[in-house]
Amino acid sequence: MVEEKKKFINRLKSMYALRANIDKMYARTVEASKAGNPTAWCAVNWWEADPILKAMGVEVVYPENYGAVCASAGVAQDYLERSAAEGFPTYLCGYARNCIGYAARMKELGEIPPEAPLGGMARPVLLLNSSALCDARYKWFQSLGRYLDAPVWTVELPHPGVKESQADGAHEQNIRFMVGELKEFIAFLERLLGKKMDWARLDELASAFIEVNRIWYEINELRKARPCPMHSRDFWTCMTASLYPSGDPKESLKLYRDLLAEVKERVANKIGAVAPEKYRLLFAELPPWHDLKIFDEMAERGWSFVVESWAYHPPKPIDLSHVSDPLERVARHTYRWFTGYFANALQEDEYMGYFAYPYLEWARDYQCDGAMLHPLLSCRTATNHLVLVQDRLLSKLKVPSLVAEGDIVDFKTFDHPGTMRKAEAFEEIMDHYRGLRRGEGLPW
């Protein structure tokens, strides 16, 4: 009889149903494509275009998520190599390279590659891009024209600075701009698909997506408890229903409510995701999808990752019940995600209200002993602020950082043994700064 290996992360049972949602996403799109129904490949767009596509009956998959799927399944390297053979540089975004390699292989075969995990991504009728954050997307989606006969549309998101966002009239002007952009997108979709928008359905979906994120936010707030009831491993699994909302939002609502109930039960009974919880850490930004087992090894040392990845988190909730126009509700919800930390950042004289500043709030609120920062070879957007995060956490809160270079998709760039050696030494550093925080009267 083979002895079962001990698991050091106490995974949430309700997580598994949310994990199955990922499989359903790809299966639905393949089935829709076979039936002659419209499908789209979408960049993550933080709910700006998702409810519109759903209301128009378009099934969606997300190439960024598929990059993580391929890395986790161990097949990404072949697509990365195919991308390089097509002439794309190896320092390009790993998600983009995986997607381009996949698209080139699909064109070569004339069908979904047989090795593609989760049934693969079906051939799309639309490539939906987003201007939010990432600098690779414009040319990435444009370059897919070599392999796919599908138009590209980009939904725009204003990127004001912290001070600029608080200027008189700036907020409402940006909302009006977003609503205008979404109206143009709907007009384009109606021409492309030869059908009219179902506005009642859009109204319903907009409200449902906002409610999904409200509950998801509440779940993550409960992770401030000691011991933390939910590890980052479960967060990265469960966030898919929010960040990549291709399924029925009513189903996602039920699954998140089940998750909320389980997390509440753990908090009430002081059940932690890691026992004993010796150290509480935050993680920034994108994880090494090809090597998530490293978090199990860290859990064995008593490391509990209690908060992570700002861009993957839902926005701070605001009341939008008084907004009758579904496009305006969508715009305000998405804009809130991007600028929700800006007012507090301005009060603390921090200029990077997205990405960098939220970790200051979280390190205090979640009482973190340290941070694990993951600079990515192929993602400037999720890397360029990490030096600032490291500096601010240490200088303002006496919270040190462990830096472990790597990549989201390319496993060749991540030093697993070296990172674990750093982790052992880092415990002494966290112990030292824990004493300094207490000496300065900080509450943890």
Given for the second form:
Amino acid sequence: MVEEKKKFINRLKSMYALRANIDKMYARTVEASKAGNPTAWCAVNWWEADPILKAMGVEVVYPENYGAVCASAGVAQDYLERSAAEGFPTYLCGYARNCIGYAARMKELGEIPPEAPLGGMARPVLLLNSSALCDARYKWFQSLGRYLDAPVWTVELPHPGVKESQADGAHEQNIRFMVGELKEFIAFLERLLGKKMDWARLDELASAFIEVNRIWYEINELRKARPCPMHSRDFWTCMTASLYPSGDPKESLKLYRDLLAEVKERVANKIGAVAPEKYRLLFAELPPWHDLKIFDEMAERGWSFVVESWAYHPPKPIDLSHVSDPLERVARHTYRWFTGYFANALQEDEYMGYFAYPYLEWARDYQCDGAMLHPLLSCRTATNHLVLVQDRLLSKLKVPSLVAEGDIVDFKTFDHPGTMRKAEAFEEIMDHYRGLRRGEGLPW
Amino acid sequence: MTGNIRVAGEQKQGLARAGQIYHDRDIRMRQLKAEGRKVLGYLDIYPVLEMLTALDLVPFGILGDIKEPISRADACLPTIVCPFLRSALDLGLKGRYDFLDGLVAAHTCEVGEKWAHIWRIYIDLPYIHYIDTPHTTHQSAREHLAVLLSDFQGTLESFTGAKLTPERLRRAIRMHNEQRALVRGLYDLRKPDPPLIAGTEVVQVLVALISLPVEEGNELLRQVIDEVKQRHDGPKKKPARLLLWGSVVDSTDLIAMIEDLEANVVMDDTFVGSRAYFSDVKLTDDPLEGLAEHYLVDIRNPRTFRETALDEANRKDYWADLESRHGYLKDYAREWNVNGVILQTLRYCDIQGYEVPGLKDYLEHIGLPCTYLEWNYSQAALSPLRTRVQAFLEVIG
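Could the form predicted together with its partner chain be given as well, to go with the form predicted on its own?
Now the complete complex, all chains and molecules, led by this one.
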């Protein structure tokens, strides 16, 4: 009789259906491509372009998600090496290099590479990226012109400074800019696809996406409970339905509602994702997709990851029911995601209102004992702010950080045993600072 | 005071003066401070300097220092980001720029944006403003930038207590356009074979320019151009005439390494090189519109995304796309009679790094040999690069 391996993270049952729904997007896109329907490769755009593409009948896959898929399936390394052989510097984004290697191989074969997991990404008619957060993504899609003849479009997201964002008129000007941008994008899409926007459908989709994120936000708020009902592993699995909104949003809505019900039930019955919950931690930014089992080993030590990855969290909800123009609703929703913490940040003289400041707020609200920071050797976006986060958490809240360098795709850069050795010592540090916090009258 | 600068009792002119300022960048700024002028630091080429000049503020270009080991910045910025930006922040933290009254930053790149926010947290200054320069050349982006510049104007007026009238701004634009024209005149001196001025000397002059008020910079340029035209001891003729492309080049070290070999660097497409100077700001009815157009559209820099060139079937034509993005380099190569290109990026520079394979395709397509160097903004990195450059020079003969 084979003894079943004990699981130390109590995964949410409703999570599996959400993941399966996302995995289907690859097959959907391949089928659409075979049927002659438009398909796109799309960068995460935080719901700015997604509803527009969907309303125009474009099936979408997300190469960033596919980078994680390839890393988990163990095929990314070959694509990374192919990217290097094509002349791309090895310090560039792991997702990008995975995608470039994939595209180069697809061009060479004239078809989807046979080793591609989940059926691969079909040849697109459009590359859609976003200026949000990251230079790599619009430069990466531009560079794909070596392998693909699909046009590239970049949707803009304003990146105001914390102080500048609070100036008179700044908020509304940024919304006007975004709406203007989206109109230009729609005009481009109509030319490209030879068809008109279905505005009624767009209106419906915009509302559906906003509602999905409202529920998703509510779920994450429940994680403040002790013990935390949902681990970061489940967050990373479930975030995909929000960030990569492929398929029918009504189905996603139902699945998130199921998730909400399960999390509420856990809170009511004080069921934690990790038992006993000895330490509550936050995680920044993206995890080592190729080594997620490390979180099980940490859970065995009583570590519960209760909040994580600012960029992949939904916006703080705002009432947009009075906004009749779907483009304006989309713009306000996405802008809220980006700037939702800015006003609080300014009050605390913190000027990196996205990425860095939210962790301060979260460490307090989720009562974190420590932070695990994962600088990515190939990603400036996920790493720029981590030294700052480490400093602010410790100096302002007496919350220490464990730093473990790695990469989202390249497994050779992550030191699993070394990280676990550090973890053991880190518990003493967390205990020490817990004492200091209490001594200073902090509530956890 | 305009024209000549007195430094430690010694008056220098032309190239000697440029060299002196290159080696002692803050000396003029400290004098101006003592005279009651306000000095605002800025990073890269996207802060709109005309608006500072128009309000009698002195712009000062913040740079790194290849010779100074980075230590203090390690506590604010990780090691896997642009070493130039890390160095610039490090110098700020160490007090090298303690004469600044303020800072103007812009979204030059993703790390440059974070750099501005981190500076604001750790280095307090009376005035700091961040311009959220858009990423594309879309019509909505151009209009948005003009509005952002109007906001910027408001903060400058509050800081100085002075009104920035359109006429003052136009006058400043003319002065900066004059500087751009003079720099292009300076670059014309690199067209003969041998060039009349060395690449290292050009870097010294350009670093001096961003360390002086614009009117003094223009006077310096006039002196340098006159001096270079008259002298007889310029660079020697060498077989290779190179164009240097890529990330920031703010010291003479890299070019000195190349020119120490059988090559003259006769043209560049870099910051602090030609990028800021090769197009003028148009004098529009509303000067902010002309400035927005210039800083977003006219400046050729891979940080700004330009839409794909499409064929009749709405497909991307790779070669047409490369031509629209890099065609100006072909013009440079022809006008400066270039026979080889060195592509260089600082390690962790994403913006330039993604350009490299496509740009190599383009240069090879138009028959220009090229090589790619990646380095980490340190003198130690230059020795192995020397061997690579040597091999490249042998290939191009």
